[in-house]
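This document starts with one chain, in the form predicted on its own, laid out as structure tokens.
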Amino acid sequence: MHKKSGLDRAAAIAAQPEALVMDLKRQSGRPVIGYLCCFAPPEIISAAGAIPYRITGRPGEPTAEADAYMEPYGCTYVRNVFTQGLKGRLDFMDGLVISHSCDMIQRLYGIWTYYHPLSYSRLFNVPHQVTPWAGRFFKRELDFFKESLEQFTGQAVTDERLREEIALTNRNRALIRDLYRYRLENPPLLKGSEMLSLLLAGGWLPSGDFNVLLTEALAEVKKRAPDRPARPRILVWGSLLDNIAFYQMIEEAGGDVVADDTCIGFRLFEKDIDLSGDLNEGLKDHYFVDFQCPRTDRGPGSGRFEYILERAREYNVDGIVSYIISFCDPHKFDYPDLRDYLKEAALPMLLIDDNYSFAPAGTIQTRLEAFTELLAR
């Protein structure tokens, strides 16, 4: 596998993440802690001597098993993920961490731990407003999270170990920002689907291994030269995208995904975690205050969308494609205001409302093709 290029290895990892993590577990003897959303910092999981594993679904797969436990009109992604657990595909996990990113995911924690309990489980509470008291609450949750992991793994999460882990992930963030800069080129030297493969691999690889992968990928991209005409440049905004299929559909429709604002995207890597002072303060700022997730209330007005417009202008974007999973309330509540805000800035926006399946791929593909043709004109 190591004979492949960095980008090829990332694609191979994205195709079979479970096999990779099971192999890491056998080799290291470390427990695997699965997590949904990143509000509970994976750096703390690593510092406690465990392997953090970002749980992903399988788009398009039936969710009949989960539907017996959960309401069918809830988030398809959540039901899809729980289906993987019920089918035994996540049995290699020793623990589960779920953050209160939305009500449906919080509900998943209670159902999962009751009907399919693991050796370790933790609900990480996250406030919904950015206020001084909310920041203090988040920092207290960080301490509780550390204590629970220490009790489970038997290893102390010392400041020294946590600082080392954060420093390593900061180096990875710097490499990711370097890779994003090659998408400023026109045409971009790195496809959106390739970038997402790398980011997904980072949710399954130990930080040191991810650093090697990113370094290899960056060296490859530096050697590239433009080999085709420029195409419409697109920013993707919306719900969690943990599969490269949607980006590939945009590319096949004639567009280039050059920027993003999604759960697994630039949100996590735009800034480093501050190591100059209290570590909990740095983690709080990075994963709560600065993390631009629609589930967090930042007050009235359109000012909360300014960063999206700034990114669109920085990457010379021609249009926005919004991908929203059915019943994803946080993103659906934000969509009308964001659409109107971008319209005032003369940026067209296409909404794709999907049930995390891409089943109506023909319909979606047709709409994407029509949108890219519009942008090209």
Second form
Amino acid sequence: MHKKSGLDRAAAIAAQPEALVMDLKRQSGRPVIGYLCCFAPPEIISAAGAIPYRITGRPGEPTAEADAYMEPYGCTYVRNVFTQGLKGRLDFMDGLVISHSCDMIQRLYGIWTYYHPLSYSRLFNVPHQVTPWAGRFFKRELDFFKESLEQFTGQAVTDERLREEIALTNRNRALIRDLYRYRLENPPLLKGSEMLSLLLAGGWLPSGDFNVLLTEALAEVKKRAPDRPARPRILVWGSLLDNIAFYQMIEEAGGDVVADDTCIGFRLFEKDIDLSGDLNEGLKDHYFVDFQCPRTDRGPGSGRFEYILERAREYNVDGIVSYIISFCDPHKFDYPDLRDYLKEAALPMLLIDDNYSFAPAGTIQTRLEAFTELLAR
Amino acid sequence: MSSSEMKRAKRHLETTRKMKDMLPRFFMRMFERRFSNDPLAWCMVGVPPELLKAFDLLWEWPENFGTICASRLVAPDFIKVAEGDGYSPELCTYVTNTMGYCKRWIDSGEFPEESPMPGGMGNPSMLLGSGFLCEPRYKWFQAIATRFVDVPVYSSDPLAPPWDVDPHDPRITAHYKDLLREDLHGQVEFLERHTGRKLDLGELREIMALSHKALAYWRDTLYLRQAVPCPMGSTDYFSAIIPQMYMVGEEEAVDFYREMYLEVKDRVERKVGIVEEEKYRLIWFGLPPWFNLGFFNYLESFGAVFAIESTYNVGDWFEVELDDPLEAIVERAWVRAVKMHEYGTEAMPELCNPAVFGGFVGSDMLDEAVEQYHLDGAVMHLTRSCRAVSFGEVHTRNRLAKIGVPSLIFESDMADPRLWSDAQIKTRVHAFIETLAGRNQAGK
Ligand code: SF4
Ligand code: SF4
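Since the one above is the form predicted on its own, can you give the form predicted together with its partner chain too?
Next comes the full complex, this chain leading.
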């Protein structure tokens, strides 16, 4: 049989990440550490000799199991993910790392580890303000994180090992940036859903293997030529999107997702981690100071949104779709400010408020269609 | 729902009834000072009130303004304006109340006449936010300063260790206390810059001494509610938080809490309860429905009294060395975090600061409370728009069930009466009272 490569392989991995990681675990004998949110560097997990695994939910699934321990008024994504844990679907995980990104995620940590303890668990605490003292706290937190992993795996996180891991993920970043360039074309040579599949695969593959996958994908994309007329170009902003379903819905509605500003997207890859000086300094800048998530308070004014407009201009975006999960405070609070800011820049924006279901039928699809039609005019 | 079902609260204590005269006097004094353009800060709970006083600021608590708008039933007007502006109905209604208020004010150039206080909240010269307890507290001021008033903002950022990290480990202590201390110094520096005043440590020390004296009376009053029959109810409790928020560090506030303490003590000695026949003793979780504090009196009509509430509970961990008053603020926040930790903070959100009556949820403290306050059951208000405070209620219910204490969880909101369903809530209250009655008959 023809072995899948590049983009097809990424899609196959995204369909069954658990199988992949269980194989890795069996072959390497290393523990698997699941993580949520992007503040605790997965590079440190790898450097400690464990396998980092990005936990994802199963959109649309009922959350009855989690509801026995958690209030119904809370981000559905969080309850969905906890349901996966309670159903035993994440039992291959030996450890759990949750960053204190938003309120919900932080509270999930306590409840999860209380009702469903794991051999290793860690809340990676993160300040909300970007001040010099917050930066110092973040760096100390990095050291505590390293130490706790060392105790668990028995492998020291030396600077040398960490540097190697970061060099690998920096290579990931460079390749991802190369791939994003093909989205600058009109029509883009790489679909938004394809890009997200790749990025998701990166949350499950070891960085070296991810580099191979990205290189294959890049070779495929390079060979592509425009084969259809251009369509409205869309940037997606919003809450966590860990499933390609929503991008597919936009594609189905007649738009092209060419850029993004969500948790699993360009914001993680647009720059390298600086390896020239103190590693903690580089990690702090990358994962805290420069990492654009509305849970971090960057002060008032619309300056905090400038990067979105810059990105929209760079990618020649016609409109912005904002996807916000129900009860997602950080994004819901920013929405009116961002909407007004984009209005001033004459960039149309559509708000989709969803309970992490991505149900393709129904009103969301209709609204996406109406929006792309409007942009096409 | 129609407002006729909403009931103003009936208070039981002379002292809390007297607030009717005391507070307007105080607010008028604040109001008059506004005309001399004294700096006015809008503040978030989590900012040490003693510091505001030491800078001789005028201040407003938009959260508390939300409770007042809610109790006067004007909050929905403001909330609807904010919703029209794109704020989701799921967001904290204290926030949307303020956003609607600001929009009306900025659009018309006048303070909205629905505003329950004379002159509304006034034109702020600075915003002092906080990351304490929830995200809305800093996103809120970020948005106000983006949309409505271009004034400087400082949001403090206290963090506490999660439940499985040992706060007694000296390295962990230093890790967190450094953040608290440096952040507090940042806040002081900000206040000095924007008020043009230098912080007088001696003055702050005196203010804190008075503040702690008031807190001690308040705490001791709460302990007295362990008595059977319970001498003080929730309607008194929830109104009594106000003097400490506004009149902190004033003799008058100390007098108020002393008087309240003496009155409650006297009632304990004379075995005077708040209902004729006390049948069930309960614990309250969550924020109260401010638009319908009469709900507590409704429960009292069944002989059910609340002997303790989880929110705004002062705790007893503020007696710290005051020599260095700034260090005392750090220390008292930290000691609180450590104490909470010892009680089990698995469902505990962020840091709680005793000076501002933080709440607690789901912890080992429950077992103690059930015993000491002779509790028969728990009522939990699941507020749709404030997840920060409701979070942990399901967990707490699970823990209470383990020790055989039944709970009622009902859903509504703290400020938006549109989420209150009178008939439904009453049906559930009746069923709950029946459960309690059945248990009483069965001798539990
Ligand atoms: S979607 Fe929003 S509320 Fe949910 S985990 Fe992400 S940031 Fe938090
Ligand atoms: S704790 Fe609740 S009510 Fe208070 S500001 Fe936060 S979300 Fe709003």
